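To begin, one chain is listed below as structure tokens, in the form predicted alone.
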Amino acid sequence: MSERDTFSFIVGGRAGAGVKKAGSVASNLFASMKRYVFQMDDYQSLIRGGHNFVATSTSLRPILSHYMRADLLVALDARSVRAHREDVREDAVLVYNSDEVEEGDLPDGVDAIGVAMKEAAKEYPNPELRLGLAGPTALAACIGLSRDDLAELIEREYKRDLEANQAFADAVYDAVSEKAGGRFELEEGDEERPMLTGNEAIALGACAAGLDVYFAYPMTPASTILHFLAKHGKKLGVTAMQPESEIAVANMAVGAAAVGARAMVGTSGGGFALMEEAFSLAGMAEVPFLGVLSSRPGPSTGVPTYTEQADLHFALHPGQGDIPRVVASPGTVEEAYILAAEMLALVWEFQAQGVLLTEKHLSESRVTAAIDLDSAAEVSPVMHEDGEYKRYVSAENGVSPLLFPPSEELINWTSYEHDESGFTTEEAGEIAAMHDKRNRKTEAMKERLKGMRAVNRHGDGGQVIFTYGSTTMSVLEALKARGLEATVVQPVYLKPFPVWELDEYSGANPIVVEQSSTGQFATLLRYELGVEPSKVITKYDGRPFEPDDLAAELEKAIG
């Protein structure tokens, strides 16, 4: 291994060929090692064709990004060697099927192995798919697994057909150990970690929380959670709903509510913005509400398979009229558990409507994770307890108490404007009145996040970094990377925005790190503290910040 303290390795392919699967056991693999791992999914919106890579890293310490520049490279394909020529070290190691590449397509300066992949997978059923085999077949030469140790890999992982999947294997093993075998040396760590990814994790969270039902329809980065609860739902006591599109899902999920049970409902950008009605809906009727929104490239149907952020002020404003509304977005898997929880367990608190707000790299990425299965919030509502009920009568806080059938008591939910008891109304006063109690809820709410950790503080350099959600991972990262010394901060919770923890800062000129074109949290921290940025780094082409590319631009801007 090199200087840098983390090992990369990337496999790449066309879609089919079982590239994720490839880059999924190579890093259970470090992970069995008992190493920390970052991993991040590279593809295109296709089933077969295309390019497809992932992009994995291990350290001995907790690592937040994956890096691209690779140790080991595993090109499956052609298309995969041209498009990851620059992603090599000096010092790396380029496993590529060649029968499909060329010499004159080759790095120079890499040690290149050449190996018939494509001829040698003919020999057994389904050898386009059993490509991806080489990746972490070559990876383990490379690091100095034995073939004992390999064929208990492929025996764990690559259970169907094992006989034809060890004997590719086998093929794949031999050419690389010749000329590489055991270039690499990488330490056991000192403990084993579970991996997941932040989809899983929000599931997860919001299952602590005490969720009961879970509504989607699927739309890329946001689908995982779905197939995760669908899958699990039985042990985790959880009810997972496909109905026949987002207006559907995001009304069963106001229904649900109105009879009792916890809701949450998961989409993406194009699929929230069909929410808005029955999210407005729930904002009259005062109904909790928690919408996940995984953002991608848009708007429409943008790029879907990516990453960016530029759906924050969308976030920050669903639905028309004055909405008490809470929006969050966590910074790290392990932070993606606590606050799935906490969204939940607020908007019931409060009866208000929430946004969970996250990207596909947090969403898909796949990493080690420490989680604390004790630290998540629990839902505990404002009840009736007896009396004549009244569904929306005036409190201090704006929060008036539920009641759920079968209470023989009249429960009035309702769209219209109303009166304490849910009737319908016109009259001046009580409309007033009405929008007076809903709005105590968001100064309520206030104080309810100050108590709670609304903002993270990372670091105590003299240059101030603002940033959220994902992003805040390759920040940490590209600082560790280079050795840089900053105060990195990063607000969880951005509606109702947390100003008394960050007037500190309202006359700094800190850097501001992004993923939109046109700098929306920048515009926000104007807006909220009056600050303004001395350097804006965005990034907007659906690929995630590269720690050391990030490094080289806040060295340059910190100065």
Given for the second form:
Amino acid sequence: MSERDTFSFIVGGRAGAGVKKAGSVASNLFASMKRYVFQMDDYQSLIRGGHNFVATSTSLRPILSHYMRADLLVALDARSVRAHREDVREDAVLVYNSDEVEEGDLPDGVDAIGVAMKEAAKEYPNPELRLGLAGPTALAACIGLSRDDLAELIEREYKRDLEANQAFADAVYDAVSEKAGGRFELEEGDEERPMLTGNEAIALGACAAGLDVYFAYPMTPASTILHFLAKHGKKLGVTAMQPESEIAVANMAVGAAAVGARAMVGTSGGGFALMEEAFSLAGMAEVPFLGVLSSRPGPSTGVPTYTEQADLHFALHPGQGDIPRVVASPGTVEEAYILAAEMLALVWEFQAQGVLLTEKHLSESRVTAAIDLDSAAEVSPVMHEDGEYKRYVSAENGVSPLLFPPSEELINWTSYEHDESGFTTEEAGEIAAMHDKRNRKTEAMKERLKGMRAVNRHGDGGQVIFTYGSTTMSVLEALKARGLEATVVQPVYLKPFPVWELDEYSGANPIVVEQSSTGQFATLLRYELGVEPSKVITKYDGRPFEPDDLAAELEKAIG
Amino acid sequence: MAREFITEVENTWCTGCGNFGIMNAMKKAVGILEDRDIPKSRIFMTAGIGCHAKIFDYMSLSGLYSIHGRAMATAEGMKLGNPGLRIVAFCGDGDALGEGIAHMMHAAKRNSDITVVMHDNGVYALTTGQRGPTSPRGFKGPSTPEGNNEDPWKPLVLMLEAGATFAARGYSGNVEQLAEIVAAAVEHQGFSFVQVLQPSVTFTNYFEEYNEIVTTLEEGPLEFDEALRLARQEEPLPAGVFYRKEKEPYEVSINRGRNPVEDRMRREKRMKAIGDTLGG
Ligand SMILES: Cc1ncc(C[n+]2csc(CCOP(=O)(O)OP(=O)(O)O)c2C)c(N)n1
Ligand code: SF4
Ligand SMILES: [Mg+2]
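Alongside the form predicted alone that was just displayed, please also present the structure of the form predicted in complex with its partner chain.
So here's everything in the complex, that chain up top.
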């Protein structure tokens, strides 16, 4: 290994060739070596063909991004060589499918090892699906894993058709070992950590806080929250349901909350658009409501399986009318867990709505995470005790106690403007008073946030860099990659915007890093803090920042 | 504290409006249900937006006054959240078959254990009389001054085909029968649909016509095909329970027999399950 403290593995091929599985198995292998891992899946919105790859990077220190310059590239088809030929490090090894790749396509200066993968797979059932296994096998050979250890790994990870898998892997292992066996020495780390994706962390965090029901309509990159909770719901005590549309999703969540069930919904931009009316209903009726918005490049159908941060202003303002709301965005997978719990607790504490804003890059990246599970917040709403009940009784902080059926008392939640009992009103004084009551919740939420950590500050020195969401990981990894000094300021809460923690920056000229084409985050910072960024570094091609590339840009901007 | 069933909220329905008959029937139905061990406290309601929906403010039943077209989805969420409740959604024809048709069809398809009472006045009344999904061809309203150029739907046919396990028709002019129908619908475990013929005295004053053509369906519930045949019939219009079938409600299986709010896991157990899930 070079003097770098990261090792990067890329496996690429057609959809249907087991690429994602290959990447995950490689990540698991690194994790089992007690190392830190960051796995990024790059795939297209199709089921067969196209070009998919997984970039998984590992280090002995916490690692917050994949690196696109690979030490080992395994190309299952010709397109993977063409797509990644510029992405290999100098001393890299390229293992390619010699049945498909033309020698002329091979990049110069790398150690290229051709393996007749198609030929080797042909003898067995599902030959295309088996190709992926070449990925972890080549990795095993290059990091000097013994044949027995590889056999054990295959037994663990590729159980189906085990014998055929072993035979195919043997052929690949022999071919790679001959030329590059043990080429890379990867040290063992200190501790084995579980691997999970951002979406899994969100699901588990919400469960920790007391989630009862999850409603969602399939939409990448949020869908895996639904899949995860449908699969594990029985054990976790959560019901996961897929209704007919996002409109149904959001309205069902409102109904469920009205009887006391802690509900959450999740979607991407298009589905979020359909939920707006229900956000507004929840605002008026004061229904606790938590929505996960996992962004992909828009507008419209956009680029379904890629990443972007262009839904920031949308997340801050869903639905008609003035509505108290909390919006926050996690910077890491660990933070996603903590934040999902915290936000579910907050929306129940304030009978308000929350948007947990994230992006494909966090939702679907898979990392080794060290999560302190017990640190999750717990839902604990203010409940009505006894006496006559009025759903919207005036309260200093705007929060009227809750009461759920069955009860002898009359419980009236409503979408109309209303009096304290929840009956429709068109009376001037009552209309204004109810606006004031709801707005007091915003003030109360600000006070609450003041007692929490609403902003993360990383590093301490020199240039100030503002960023948020999954881009935080890219920025921190970029600084680490180049050993750059900076103060990275990451507002976790975006509404109410934590100005109280950020006073010192008003009038400053920070660098802003975000993934939107118009600089939505920079706009928010100008508005909330009066800062004028010296440079806004954006990326809006669907791909997350690459740490080495971003480091070069940052270096230039820092000067 | 014992409350009157009718609240003190000022009633703004037009004199003679069919909605009064529906509200009186609901009041009786609640009494009938109490006698059948379904206490009022376990009935939770929702409503769309329209003249019909004002029933929400006028009755002292707990619930959530939803938005136009979404009451069915709201109701499903309520039932899923606490299956121990009986959920009633009061909807308009515009509400249920226009804006919210997808929810209606799917609630029936999955046999969600809710009751939809559809106030069918054949018009968008609250928004001043535009044609709706059940308005007859030729119906003149402010948006169709030359007459409605669409044919109306037959709501019972739609709901039977969609999978409703309880389908009935009532008439706001026959409160006694309607009360029995609504009570039976609420008691039924599964998706219950009640089309209520509800003349709007202002826009669709069909009282006289209905008094002629609405008959009582004595022999219901019927076999499915017979129910469907009768649902298609235009005249006479029988009122009664067309169809009823026992089938496990959706909320039982989706919740795996649990009640999410009553059987919530304690924190320690939850944290252990999370740890186990992470561990493998
Ligand atoms: C999303 C939305 N679109 C339109 C309206 C306006 N609106 C209120 S009631 C109504 C139609 C009511 O018709 P129906 O459901 O048949 O109820 P009715 O008044 O006839 O009882 C409409 C279109 C609304 N409230 N919300
Ligand atoms: S307009 Fe029609 S539906 Fe509305 S209250 Fe008057 S009579 Fe009833
Ligand atoms: Mg109507």
